[in-house]
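Just one chain follows, in the form predicted alone, and it is written as structure tokens.
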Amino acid sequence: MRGSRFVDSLDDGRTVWHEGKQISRVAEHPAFKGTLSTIKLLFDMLDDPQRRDLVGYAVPEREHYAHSAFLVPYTHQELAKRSLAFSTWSAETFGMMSRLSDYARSIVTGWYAARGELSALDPHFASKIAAYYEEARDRDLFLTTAIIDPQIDRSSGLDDPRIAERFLHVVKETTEGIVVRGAKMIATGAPYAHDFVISSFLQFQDNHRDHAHVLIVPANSPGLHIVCRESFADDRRQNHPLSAKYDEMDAVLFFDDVLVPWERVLLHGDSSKVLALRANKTVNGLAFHQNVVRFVAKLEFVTGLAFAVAEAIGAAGFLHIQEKLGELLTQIDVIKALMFAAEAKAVPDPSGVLVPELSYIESARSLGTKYYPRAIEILQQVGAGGFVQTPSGVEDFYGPISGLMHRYFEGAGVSAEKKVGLFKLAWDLIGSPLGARHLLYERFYAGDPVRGLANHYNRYDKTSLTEPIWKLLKTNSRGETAPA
């Protein structure tokens, strides 16, 4: 089964650091073991004849089922197949794992799909991305991104030598490739990724050529250090059911003179070309589509939890609780509607690839930065003080005070044990370190939310909305009655 092959493949000499120690075998470390067991099961779906069509497709002329993130959609049926794969994996993980490789794989697929158009940026781009796309697809490579630069001094930029030397940059070119030095963040899923998709959110100037690049870097590259944050994993599954299985580790990458082979250097040394690649609609449409599909699953999970908590304590009949629960349903409907609209309004790019309408996707991503914090707030308000009244563990239900436990923790129509289990699940989402990480993640994973909304305005065809206004004023200025 390919899940086992995936886990075994991580023993490849990569350099992973956690709590000051280098991890020799990632798969056996408690910080990663639970998450890897989850990913293993997801990968195994592609080998299950009963489920593989939910997440994969048969690659023409090859005896291989690939994940549908690698499927280039030319029809609405193929676009729907991509969406089904994203929603299936997201439903299996309740939207709690946002970097299951399908996002970064979609970036690579977008580059491959638009390779004809993008060849204008570099004549070697098409052959490089085609070779890598096929390798990643056929070897089931787990990919993740690292596109943020380290937070050193946000008031300064690349013209400051202190910043320029620490942001990822080229220090040497050789016949084999380029040598890069610096740091990148935030690489979610880094310890168990095969390759990193490296770029930047920077607004480059022409003189920033050493910092302008798009790379695909193997995780086991000599000189590459994967420095993990504190683990939020907890193997006490009854008390921390989410933390035990879904802590997708985040990491900072240190590049200590890492050689990137020329075949993995997609763009380099031209700021305008890197910016043009970043703005490509085919790439962004296919990749950001996954973000929205995954977010629907997460909102449904939070909403289901809130419903269950309200019912368990007998509060579902109160009007102010119903108002809050109705608000959660509205969130789901709005994001779903934007997702459906993006798919329905998909139009072919110059090469015929069907690309979801990006404006609807961007709207959903922007709303998500506000919706998720509000959804968590509602869940907190519904359960209120009950969340800090749960016992330390289910062991008390079998100890000397078992009778009292069942008596005083009983819910409205649910047993005491079931109610406590429910509240522990909810607490893992709203009160644990994992839950706090998710709140922060949903606010900022798509970038600066203020800039995101501003960019939406800047890119919009504003004349379609302003021309009727000026037409109305012009009509009124002639003394004529404006149309109703």
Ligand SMILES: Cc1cc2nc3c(=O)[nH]c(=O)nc-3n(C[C@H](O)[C@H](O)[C@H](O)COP(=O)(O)OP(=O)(O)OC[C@H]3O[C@@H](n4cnc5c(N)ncnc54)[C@H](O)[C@@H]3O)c2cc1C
Given for the second form:
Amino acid sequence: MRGSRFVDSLDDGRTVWHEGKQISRVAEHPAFKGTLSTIKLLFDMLDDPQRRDLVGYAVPEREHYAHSAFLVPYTHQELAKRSLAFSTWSAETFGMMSRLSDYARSIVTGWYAARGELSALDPHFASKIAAYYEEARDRDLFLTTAIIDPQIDRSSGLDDPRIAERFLHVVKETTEGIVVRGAKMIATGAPYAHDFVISSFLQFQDNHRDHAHVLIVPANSPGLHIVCRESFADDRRQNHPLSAKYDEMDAVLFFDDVLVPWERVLLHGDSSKVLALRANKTVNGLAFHQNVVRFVAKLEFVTGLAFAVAEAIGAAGFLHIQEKLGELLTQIDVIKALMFAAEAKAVPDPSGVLVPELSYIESARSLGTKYYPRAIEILQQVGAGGFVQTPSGVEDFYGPISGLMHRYFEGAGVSAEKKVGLFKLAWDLIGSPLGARHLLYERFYAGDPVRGLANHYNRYDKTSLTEPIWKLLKTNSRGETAPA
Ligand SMILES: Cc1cc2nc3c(=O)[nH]c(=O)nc-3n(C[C@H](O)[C@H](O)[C@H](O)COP(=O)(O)OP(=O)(O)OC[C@H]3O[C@@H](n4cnc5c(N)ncnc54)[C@H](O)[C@@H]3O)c2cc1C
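Show the same protein again, this time as the form predicted in complex with the named molecule rather than the form predicted alone.
The complete assembly is shown below, putting the previous chain first.
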């Protein structure tokens, strides 16, 4: 089964650091064990004849069932197949695992799909990305992205040598490839990814050519250090059902003179080309589509939890609780409507690839940064003190105070044990370190939300909205048309 193959493949000499120690076997470490067992089951779906069509497709002329993130959509049916794969994995993980590689795989698929157009940026781009796309698809490679430069001093730029030497840059070119040095933050899922999709984000001046790049870097490259944050994994499943299974680790990457072979250097040395690649609509439409589909699953999960909590304490009948639960339903409807609209209004790119409408997708991603914190706030308001009115463990249900436990933790039409389980699940989402990380994630995973909305405005064809205003003003109060 490919889940086991995936886990075994991580024993590849990568350098992963956690709590000051280098981890020799990622798969056996308590920080990753639970999460990897979740990913293993997801990968195995592709080998299950009953379920593989939910997440995969038969690759023509290959005896291989690949994840549908690799499917290039030319028809609405193929776009729906991609959407189904994203929603299936998201539903399995309640939207809690955002970087199951289907996002980064979609970036690679987008580059491959648009390779004809993107050849204008570099004549070797098409052949390099075609070879890599096929390899990633056929070997089920787990990919993640690391785009952002380390947060050192945001008031300073590359003219400051302290910044320039720390942001990822080329130090040497050889016949084999380029040697890069510097750091990247943040790479979610890094300790168990096969390859990193690395790019730069800033608008560089020409004198900073060495900082402009788009690379695919194997996780086991010599000199590459994967430096993990504190683990939020917790194997006490009854207390922390989410942390036990879904802590997708975040890491910073240190590149201590890492050789990236030429075939994995997609672009380098020209910031305008790097930015043109980043702005490509085919790539962004296919990749960001996954973000929105996954987010629907997350909102449905929070909403389901809020409903259950309200029912379990007999609060569902109160008007202000109903108003808040109704607000959660509105959130789901808005994001779903934007997702459906993006799919329905998908238009073919120059090579016929059907690309979800980016404007709707961007709107959904921007709204998500506000919706999720509000959804968590509502959940807190619904359950109130109940989240801390839970015992430290469930053992007391079987000990000397068992009778009292069943009496005093009982809910409204729900047993004490069930109610405690529900509130522990909800607390794992709103109050645990994993929950806090999720709040941060939803605010920032799509980039800085402030600059995201500003970019939406800047890219928008504003004349379609301003033209009617100027037209209206051409008519003065006496109904006469004023001169232009
Ligand atoms: C949990 C988590 C997981 C993530 N996973 C990934 C991942 O897998 N891959 C990946 O590539 N990225 C990932 N990210 C990174 C994410 O893309 C960045 O956090 C995001 O782009 C914001 O950048 P920053 O964190 O460097 O914030 P900063 O840019 O440092 O911003 C800090 C604050 O300063 C403000 N600010 C900074 N500069 C400016 C400016 N020039 N103009 C106006 N305001 C400014 C911002 O608005 C913000 O309020 C992840 C982030 C989180 C929180």
